[in-house]
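One chain is shown next in structure tokens, namely the form predicted on its own.
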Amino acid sequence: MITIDGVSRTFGPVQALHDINLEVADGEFLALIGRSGCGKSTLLRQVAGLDKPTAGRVLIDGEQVRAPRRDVAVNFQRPALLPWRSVLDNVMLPVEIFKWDKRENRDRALHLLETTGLAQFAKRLPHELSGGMQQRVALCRTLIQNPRVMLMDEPFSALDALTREELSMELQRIHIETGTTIVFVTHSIQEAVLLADRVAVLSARPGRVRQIVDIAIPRPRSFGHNAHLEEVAAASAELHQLLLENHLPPAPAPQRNR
């Protein structure tokens, strides 16, 4: 589905990414995790067609990405809702941009709002909603495009811990139902384990793929009491260790006996 082939990106003297090679299967949920400044968001922008690699290429279904695509939707850290438009009108924005049938898609927009618990807020303005509710609106706006690929750049990072877990569970449910291919950037080990099929751990700048960790835990997953709590804890510990090793100083040379 997505092929990242030898992608590197430099900004003047700064090399953000170096020789990234990744394959993302159709319907897979891949999380990108790493320390701040390792190039996670830069890599996502290459896949979205919002930036061009200095070297290498990105392909979706064998076609090189040279610009944004209609079947690829992007969610950023901030929901970026238009403040003068109602919740429903914000969700309908892609319909207007792409000149799709408004009547047909209005029913779908209302259904999406209902499934995310926002049906009663359809006529409200964004400033009347909490941060978590605004992110749900942004998610509905993405889903109405029926994208084949969703690229998500730390969409829950500005929210409180409980709201983040609730929205992670909601995204997990949506992924199970739709089978959309998702690439999800996060700093949170918990989010990565809760959501992903695989986690790509990036090294410190310049970002390289340090290791890919399979999360072979049955869905649905949660951090509450459940049958897979030990597996969740083990995967979290493995990712924590990999991230910690990225910042450990080199071991001192052994002392020679005199």
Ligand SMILES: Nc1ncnc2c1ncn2[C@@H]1O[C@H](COP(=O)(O)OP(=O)(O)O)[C@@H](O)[C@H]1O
Second form
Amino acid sequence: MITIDGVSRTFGPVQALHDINLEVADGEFLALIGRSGCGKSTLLRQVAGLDKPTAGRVLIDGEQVRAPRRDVAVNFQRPALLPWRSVLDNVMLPVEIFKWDKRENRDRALHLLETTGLAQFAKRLPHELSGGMQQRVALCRTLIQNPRVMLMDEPFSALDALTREELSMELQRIHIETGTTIVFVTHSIQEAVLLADRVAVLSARPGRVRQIVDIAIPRPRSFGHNAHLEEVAAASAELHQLLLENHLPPAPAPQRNR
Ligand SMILES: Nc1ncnc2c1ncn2[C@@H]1O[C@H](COP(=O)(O)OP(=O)(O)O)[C@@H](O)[C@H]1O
Ligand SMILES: [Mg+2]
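Any chance you could show the form predicted in complex with this ligand after that form predicted on its own?
Next comes the full complex, this chain leading.
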């Protein structure tokens, strides 16, 4: 369980986050959505232990996060592969860093590459692969850690729409199979509705949790025609409205007669 407890973060005069309170249950898929600059990445970095809150704290299983943890993996918008290492050696990187058994994990790495359609590319270098394939390699590198928690910061946003759909479907499959807890930052309503159990909508800066929307649509979910089009449309419309209202100036305080 992840507990975000009264987290605020300021950078000099800029207040990026204000008093964020959120809980993410084990196995839950939480999407964080909000306009650009509202503090999504900053919030994810607090959970990852890559930055310290100015106030409040983050707990994972009751333990305060003060540094990156081995059981928490982070994926960024750019796949951040090492260009001189083969696809397989990139996937094996955590195994080397954590000094895990190489032979055993090599088989796992090959299996992960196979399940993500990359088996023939194991010996290739990252630059020989498309952006979507590189992001798949990054996903395999995360999965080989068997993380309890995956923190993903707009991992598919640099990809074209169809590749993004494919990778979202893949992530959904992985989440269903592994039950990993996932916090997924996105500005795509479509991705949030496809993937999440709950969507936390952040307000414009300073980021606060504006609302949490439950997405109670059975899995597996799919894009395009499916049996739950009405629920998908309703959830999307609600998120759309919440994000749009973010752009409006604050409503004037109601006039009261005293
Ligand atoms: N290291 C930093 N130093 C100064 N300001 C920062 C830093 N990181 C983020 N910010 C500011 O905090 C706000 C939130 O940024 P960010 O979390 O990247 O937003 P998002 O990911 O939602 O687009 C922005 O105004 C950004 O300029
Ligand atoms: Mg960001």
